[in-house]
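Just one chain is shown here, as structure tokens, and it is the form predicted on its own.
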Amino acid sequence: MLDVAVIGAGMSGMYQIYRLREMGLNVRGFEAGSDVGGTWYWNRYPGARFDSESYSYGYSFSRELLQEWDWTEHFSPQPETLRYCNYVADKFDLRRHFQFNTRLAAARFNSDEHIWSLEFEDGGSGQCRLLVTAVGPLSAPVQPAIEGVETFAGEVHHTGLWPKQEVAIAGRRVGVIGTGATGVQVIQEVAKNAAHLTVFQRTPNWCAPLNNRPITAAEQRDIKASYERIFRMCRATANSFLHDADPRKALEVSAAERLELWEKLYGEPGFGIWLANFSDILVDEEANATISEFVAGKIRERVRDPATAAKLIPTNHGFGTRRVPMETGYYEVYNQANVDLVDLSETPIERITPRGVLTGAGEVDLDLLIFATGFDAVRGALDRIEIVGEQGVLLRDKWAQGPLTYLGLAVAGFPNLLTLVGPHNSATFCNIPRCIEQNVDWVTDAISYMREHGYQRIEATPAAEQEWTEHVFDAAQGLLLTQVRSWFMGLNSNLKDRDKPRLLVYAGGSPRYRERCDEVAQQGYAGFDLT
């Protein structure tokens, strides 16, 4: 019998194992992959990298680790980030606490004994008193809902399930379906070596330059001397990035002042153009229209063919109302002779054939087909597990009309289940590792409190769950993102059973979320039944 089972060996699962092991608990982690890394284990596609500054992304809990590890770029590429995860696992001897190649199929709560029974896809089973999910918010890949997918005779890969072995690109005819954040990254890399690349775009996105570069030796020394300041700033900003909104409003300054700030942000690294912009661009449609036109102008400047540029400029949402893909030469890709853009709003895909992709404009022959079709975000990995609480209630059935949680960490009717980075959690709209550490530390303290007071069971009350869910929606009121189809709202065009927007993130800001979690703990875990 385990004291705690942790599902997932990514950034949250590894840190949760570390904290619970330090408490002396009998804890074990279960991971579907063959090693640690989570997001950085599965997403090995060409071009995968951070859009958080590397030194703001890594763990902060160990001063020794911070001084030992050198990030080589301001925005780390996937191979380096996976090396970092492996380094952490080795340094803290975490692998011996994980069972790899083990995917959880079902978890059922036994009310009489206050334990969870676990069933794994390989036929194995187990039991635990507390179940902590660390499955990640973008870890349930969605395949395209297109007729004939299974008939394609060439090579096929989803970016979220990229193979460990190298995938040949050079000299091949490649098709990419999807132009979200992942699609943008993979497209700009594949275009460098493919004989021909065809991009199938359903909806264009507003992209901005990443402006990445190597970290110099002098910068490395400064970073290591500045970690306390870096993490203090992350704690203070709304989304735990090294960027915070300009307090001025776009509509209250002159056009010259707007342009000055935008040119500055467009030329700086990272999410500043999204998160350090004027304070009204994400809440005021008129203000948003001004920044949208600025970015549209940049697209027109960078893409030579006006007709192609027009296809790459979104018309159904404003800048920043979806997650902003960060790019390095993405728009210049469409100036290359070996790249074609197929606008699916004009010529939709009719089906995938053995030879390639058939659209209204004809058939495109391909050797390699890449699906950058995203994820069933935030709740998808939980929905794919048969999680059964009291009275036989299935979690995905309870969430049929949208998630209901308390703090994004617990669900009424599902005792002893704690969901790191769950729906309606600040970590879903955050520089994730910064919020992961807050989640894990809070869960660890809650488990410690239970041990100290002899409690065997912790469960969110229905009233607390309802109040928090209402607060989540209230906190998002006025934000333009709630009016847009995106994964923030639980929508993916390839998920045919999700036709209604259901807010998945907590948009009230990390400091506000952290303050609320601390209040709950200080009040003896108010809103929870402890027995």
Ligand code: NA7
Contents of the next structure:
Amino acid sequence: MLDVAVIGAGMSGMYQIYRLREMGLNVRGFEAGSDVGGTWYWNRYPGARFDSESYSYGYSFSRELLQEWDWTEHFSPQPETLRYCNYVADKFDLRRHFQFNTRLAAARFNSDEHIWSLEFEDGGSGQCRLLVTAVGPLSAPVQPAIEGVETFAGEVHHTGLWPKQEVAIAGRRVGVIGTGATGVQVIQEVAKNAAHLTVFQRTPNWCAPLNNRPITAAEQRDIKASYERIFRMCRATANSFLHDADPRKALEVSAAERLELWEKLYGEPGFGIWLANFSDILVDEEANATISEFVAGKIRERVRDPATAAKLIPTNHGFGTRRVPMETGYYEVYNQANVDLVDLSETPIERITPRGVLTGAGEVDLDLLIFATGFDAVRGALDRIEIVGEQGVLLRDKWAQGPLTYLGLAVAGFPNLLTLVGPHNSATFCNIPRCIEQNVDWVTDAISYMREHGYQRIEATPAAEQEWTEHVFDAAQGLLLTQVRSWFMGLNSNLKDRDKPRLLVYAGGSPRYRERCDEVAQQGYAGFDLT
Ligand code: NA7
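Could you output the structure for the form predicted in complex with this ligand, given that the previous block was the form predicted on its own?
Below is the entire complex, every chain and molecule, led by the chain shown above.
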């Protein structure tokens, strides 16, 4: 029997295996893909890249690794990030601890023996004392629920299940459904080579320039000398990025001061325009309207045809209340002769046909159809596993009205299950590897504590779970994002049981979350029953 089974070989699974192996435990990882990388293994679509500064994204646990690895761009493209994941796996000899091509179908808790029985899709099975899920928050791809979706005769791919072999774009008629962070990345890349690109947009998002560029040799030296400062800053900011809110309020400064900050942020790399903006723009509608109008102005400047520009400007939510897609020449794509925008709010998709997509505006013939339609966010990858806790309760049934967790890491009634980056965990709203390292370190310490004290079982108490869940809702109070349809709120139009808003993320900030986790540990894992 394994001491610990880790599900997933992405950024969190790899680091978790590394830490537990260092403790000398009998541990094994199981991964559905054929190799390491998680998000960066599956999302191979053209244009996939970081929106986090590369050097703030890599693992911080090994100084040697930090000094050895050269990121080539401020925001690394997917192929380089996947190389990085492989480099880490090789350097720390992690691959031999994983069983690849092995998808977990079910996990059942045996209350008498305090162990989990595992069933894999290939018919294999296993047992472990502790089950650590590292399944990722955006890893359960969702196909669009559109009539006729299976009838399309051309080539079709979801961005999150992109094939390893190259997909031809040049000379082809390509359609993209979806204009979230992924759609925006794929559209701006495909537009360069496609004979013709049709973008099917249901809801426009507020996009902002990534301002990416190569890292020069001098910058590389500077980055390597500055890692301590970089990670210190990540620890101090609300979402562990190298950006933190401007303490001033948009409504308390002059219009000229507002413009000065916005022009600066619009021209700077990364999420600054979203996260380093005035402190009231994400909580105050009037303040939010000022920045939304600024970004709308930029869209109007960049898109030549005013009618097209108007379609690209969101009207049902304010800037930053959904995940801000970062772009490089996205709006200019719509000035190209080979690109059409179909506004589905005017002419909805009627069905997908063998030839292409039929909307109220007619049928668009396509050779390649790309679904950038997103994921069953945060909880989807857990829900897709039959996780059965005490008294035969299924995890997804327990969460029918929304997730209930303690620290986003544990669930009452599901002993010995620890969910890295689970719902209501600060890692859901974070420069994710920074929060992953915190999650993994915390879980590793908890397991080590259990061993020192001879405990075989750890379980969140219902009271602790309730208190944490209430805190998660309190922490999100007043944020405009809670009023808006998005995956943060657990909404997905393609899934029947995702039709009511159910907050999935922890918006109280990573410093506060870290403090809380540390307190719990210092108090001998307060809120957990240890047996
Ligand atoms: P998102 O952000 O969930 O975006 C999905 C997009 O697909 C969004 O524009 C949706 O429109 C659109 N969509 C979904 N289903 C349909 C159907 N049936 N018809 C038309 N349009 C549809 O997913 P992403 O992959 O872009 O990003 C997810 C996260 O991954 C991202 O936030 C990053 O953190 C990484 P809608 O807005 O629902 O009208």
